[in-house]
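Below sits a lone chain in structure tokens, taken as the form predicted alone.
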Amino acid sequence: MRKEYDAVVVGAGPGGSVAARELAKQGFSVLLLEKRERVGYPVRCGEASTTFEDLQNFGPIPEECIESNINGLFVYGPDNTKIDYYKKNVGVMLNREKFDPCLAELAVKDGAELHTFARASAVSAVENGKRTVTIVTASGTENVKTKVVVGADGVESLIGRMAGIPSGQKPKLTCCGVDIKVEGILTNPEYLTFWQGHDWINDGYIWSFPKVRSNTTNFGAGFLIPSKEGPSILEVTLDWLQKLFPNAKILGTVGGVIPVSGNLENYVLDSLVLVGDAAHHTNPLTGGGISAAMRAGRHAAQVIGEGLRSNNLSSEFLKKYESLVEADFGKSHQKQLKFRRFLLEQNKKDQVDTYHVLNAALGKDGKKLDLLTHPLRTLRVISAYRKFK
């Protein structure tokens, strides 16, 4: 490694690779780390992402990258309610072991330096205008001085706290799930399949995500972390995949847990931003952020190529990409939010209700003059929601 960069982004997950990749390509230094020996492995996620043309905004990315195209979403509600939306190419399934290195190669064709194993321990205070970086490698430790540090480096981010930014996961507004690979496809292909609610896992949910390519399914659960003691996430999934799916043969099993809580509301400091799942730009309601990330990603650098050009990285000048991803996606995740906290905190006769009018409103086979139909359901529902604080 060179002694000092332009800009050293922490993590080569989606959202970092896009950020170093767009500083690249306006002519800044750049030092893209990942502490793990490989880029996207092992995958921690369901894989489930935007559309294929909106990947391609951050491409090439070649199809091989893709496992499957997703035309809606069936959705298992209480007491027999379901909800069965379709959307032609609504979005696709990854294959995250290739996805995620097609990025951090398109930001070293374009100027990044990617070193792997590399794990950032430290972070200075800014002096004379920099940050060191204290970075770990199977060779020993290195000192890297930087004009901004970009914090990619995942749900459990440390370089936001280490700066003084308080990114930690507060327990109520923390998913823990699993994710089991299984052989073969357990439902549609075409759809990304959900359980929720008081007869399935209400604070939470249960799915099972296609990878038609590989003929596999991501089958997961997850929930809040609980308050007390109870069954562990893994004992509840593999206990949800036994009753729905006997059968199924089991290849592989990973965890972790999910920001559901929207965006930090600061997630900037003098010349450091903090990207991706580091600032919580995951859905609320479903737990995705490989678009968000990435969106973020080119948004940071955005705004940084601006601060370096004009030699302004204070955190009042780098709050206009606060700004930006507030317009983006900021705003939209705290209404996704809101009505997490909505679906969750309902009894089980409501929740039905909701799931009733949610089906006539948005689903495949539902008919929208069912609305009509039970209008005292319908304005019940709407009017629960709009008192919902």
Given for the second form:
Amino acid sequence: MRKEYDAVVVGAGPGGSVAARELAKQGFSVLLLEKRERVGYPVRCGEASTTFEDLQNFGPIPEECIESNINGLFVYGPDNTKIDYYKKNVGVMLNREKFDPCLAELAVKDGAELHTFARASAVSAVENGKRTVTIVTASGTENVKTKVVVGADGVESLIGRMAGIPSGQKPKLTCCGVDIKVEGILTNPEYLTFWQGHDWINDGYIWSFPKVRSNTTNFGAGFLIPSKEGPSILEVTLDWLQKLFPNAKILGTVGGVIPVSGNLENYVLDSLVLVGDAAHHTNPLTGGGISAAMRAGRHAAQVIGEGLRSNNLSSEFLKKYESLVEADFGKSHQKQLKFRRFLLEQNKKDQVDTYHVLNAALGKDGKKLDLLTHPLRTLRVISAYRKFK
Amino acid sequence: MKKLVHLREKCLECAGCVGICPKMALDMYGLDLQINHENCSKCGLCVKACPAGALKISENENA
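Having seen the form predicted alone, can you show the form predicted together with the partner chain?
What follows is the entire complex, opening with the chain shown before.
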């Protein structure tokens, strides 16, 4: 480790690795820190993501990182409603034990210096245009100076909070989840399958995601953090698995917490930006955040690159990064947040109506005509959504 | 005295508790959850957020 770098990136998940790589490609010295011993372990994710094409923008991504190609979504809604949405190549299932290391390797190939088992324990205020990052490794503690810190340290982000951004998770806007790896394919291998709106899983959803290459299924759940103590989400999910697939053979379990608040309002300071889950860049409806983190990582590197070249890493200048993110996916995440709140705050009857309308509009076997043959229902749902604040 | 307790055998190492703690009283390295008991207000938010039920507030120091 050197004493000084142009940029220090904390966290070698998809957002951090992309940011580090894109900065290194511009010729800057980049230190990429990962506190875990191995990049990508343990996975904390359901592993569904965007299309293979989208991912290749950050590649090359080898085929073996892709578990299955996804051609649609199936949702089992309340009262036997369903949405059967077919869309060819709508996304992929990833193998993140392969995918995350692959992105980190690409960063290293392009010149970033990766250290694993190295955690940033403190970030100083800016002094003479530089911040000092305190790094704890197996061999001791080191202080490294840098012109800019990229906090891509995930849902547990402490970098932002240590520097003064209130980036902690908000109890009512955070999901907790588990993902149980099960042998074999439990549901349609081309589809992501969901259960939502069933009594005690109203506050989120259960999923069954097929990983065809490894012949396993990610069966999991994510709910908003309950207001009272009760059974853990793991217990609830195991019950649900038992109920739906009594013979399922469990191979392992991972957990995770997901920000579903929509992007933070501010996530840059002088000489510091946050990327990915740390900036709450997750989709507030689906909880997905891989592609958003990578996009944010690239936007951050672009703006930081300009800043390094013009010797201006002030928060005013770095706000340009926030604007790029807002235009790219921030506004759409706000819409997704509104839709989630709309759906979850409805009573059962209205929720059922919403499902009927959604399936008529999107469903493979839904008849668009239904929207017209049930005009009152259609209008009721649309007008309720438009009025919803 | 109430005290936050980490049940290692149940923990999934997701570190969600670190992000949810309003007091920045938690940090995690591998399976090692470091609890700063002085900062911990025993609010129980991490207990509710933990997907695996690996945290609890114990009434007894030795529990």
